[in-house]
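Only one chain is included here, represented as structure tokens and corresponding to the form predicted alone.
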Amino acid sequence: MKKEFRICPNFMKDRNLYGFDWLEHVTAIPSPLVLVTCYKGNGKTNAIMQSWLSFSNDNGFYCIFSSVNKYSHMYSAVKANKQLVINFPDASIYKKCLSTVDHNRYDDDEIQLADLTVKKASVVNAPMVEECFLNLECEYRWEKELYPGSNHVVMCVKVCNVWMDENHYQENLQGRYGETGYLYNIHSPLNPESGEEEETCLGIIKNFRSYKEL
């Protein structure tokens, strides 16, 4: 039976959701996990794990970050440089990518300190992560506050160049899906009746069947 959830349950009102809306946890809609990289003002690499993004096409290929905190390192670095790389890790290097949060001081070379390899992008002035199977070189286009005075913005960047590991774009080898492909953020699914909450976890996507087979 389908149930309606319009008002935040009482048991969630005092729960620390770390700035997220309660509906974020009730719906727990997966979103891709990426590592965003660019250069700091001192030339050191900046890297941050990011989710809540999607892609669009119209006279170009664009990435829409639906929630970027104005006080994050990503926001300040991208605003300063207007150029960035969106790197897609697979599960084998996820922990290394996540460790960039432990090396985020201004003088840190965040990619190298995470034991990852820096490769200079060819179109934009930004670093790429060699171990990631897909790298999107991007240029900043625009941003808009989620609402007037919000601490978060929707940010749009245009993809200018793509690098992809050949073993991943060949589906008969590693492929882009399954355990060696794209990672998804499944953010703390919550039961809105009992209050039971699952841990945030990594998700993968697998081919189900072709449209012709439906």
Ligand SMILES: Cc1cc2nc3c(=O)[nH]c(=O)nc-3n(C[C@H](O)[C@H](O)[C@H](O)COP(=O)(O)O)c2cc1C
Second form
Amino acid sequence: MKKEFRICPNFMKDRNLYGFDWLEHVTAIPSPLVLVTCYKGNGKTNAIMQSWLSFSNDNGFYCIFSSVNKYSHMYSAVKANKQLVINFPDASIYKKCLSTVDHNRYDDDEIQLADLTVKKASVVNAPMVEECFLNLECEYRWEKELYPGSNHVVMCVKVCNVWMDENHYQENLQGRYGETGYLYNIHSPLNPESGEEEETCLGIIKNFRSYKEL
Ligand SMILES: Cc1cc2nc3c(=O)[nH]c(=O)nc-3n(C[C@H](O)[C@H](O)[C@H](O)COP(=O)(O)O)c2cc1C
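Return one more block: the form predicted together with this ligand, after the form predicted alone shown previously.
Time for the whole complex; same chain goes first.
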């Protein structure tokens, strides 16, 4: 039976959701995991894990970050120089990418501290992560506060150059999906009746059926 969820249950009101809404956990919709890199004002590399994003096409290929924290180094660095790279890790290097969350002081060279390799992007002035199988070189286009006064902005960037590992774009080799491909964030799914919450975990995606076979 389908049930309706509109009012936050009392047991959720006492939990620290770190700024997330309880409906985030009721729905637990998976979203792609990326590491966004750019240069800070001091020339050091900045790396930020992002998982609230999607893509759009119209006269170009665009990424829409749906929740960029205004107090992140990424936000101030991208506002200042308007250039960034979206790097897609596979599971083999995910732990290293995640470690950037613990090395995010302004003076940190965050890619180096994560034991990852910097490659200079060719079109934009931003560092890329060599170990990631896909890198999207991007230029900032616009942003909008989620609501007036929000700590988060929706930010649109235009993809202007793409690097992709050949083993990943050949589906008969490693391919883009499965255990060696794109990663998804499965953010602590919640049973809204019992209050039971699963741990956040790493998701993968696989081909199920072609549209012809539906
Ligand atoms: C899995 C995961 C996903 C995240 N997604 C986002 C996101 O979409 N937007 C955001 O602003 N922060 C996100 N964060 C938090 C930032 O990665 C974290 O605050 C980071 O250290 C900020 O880096 P910076 O201040 O050096 O730019 C995420 C963190 C993790 C672990």
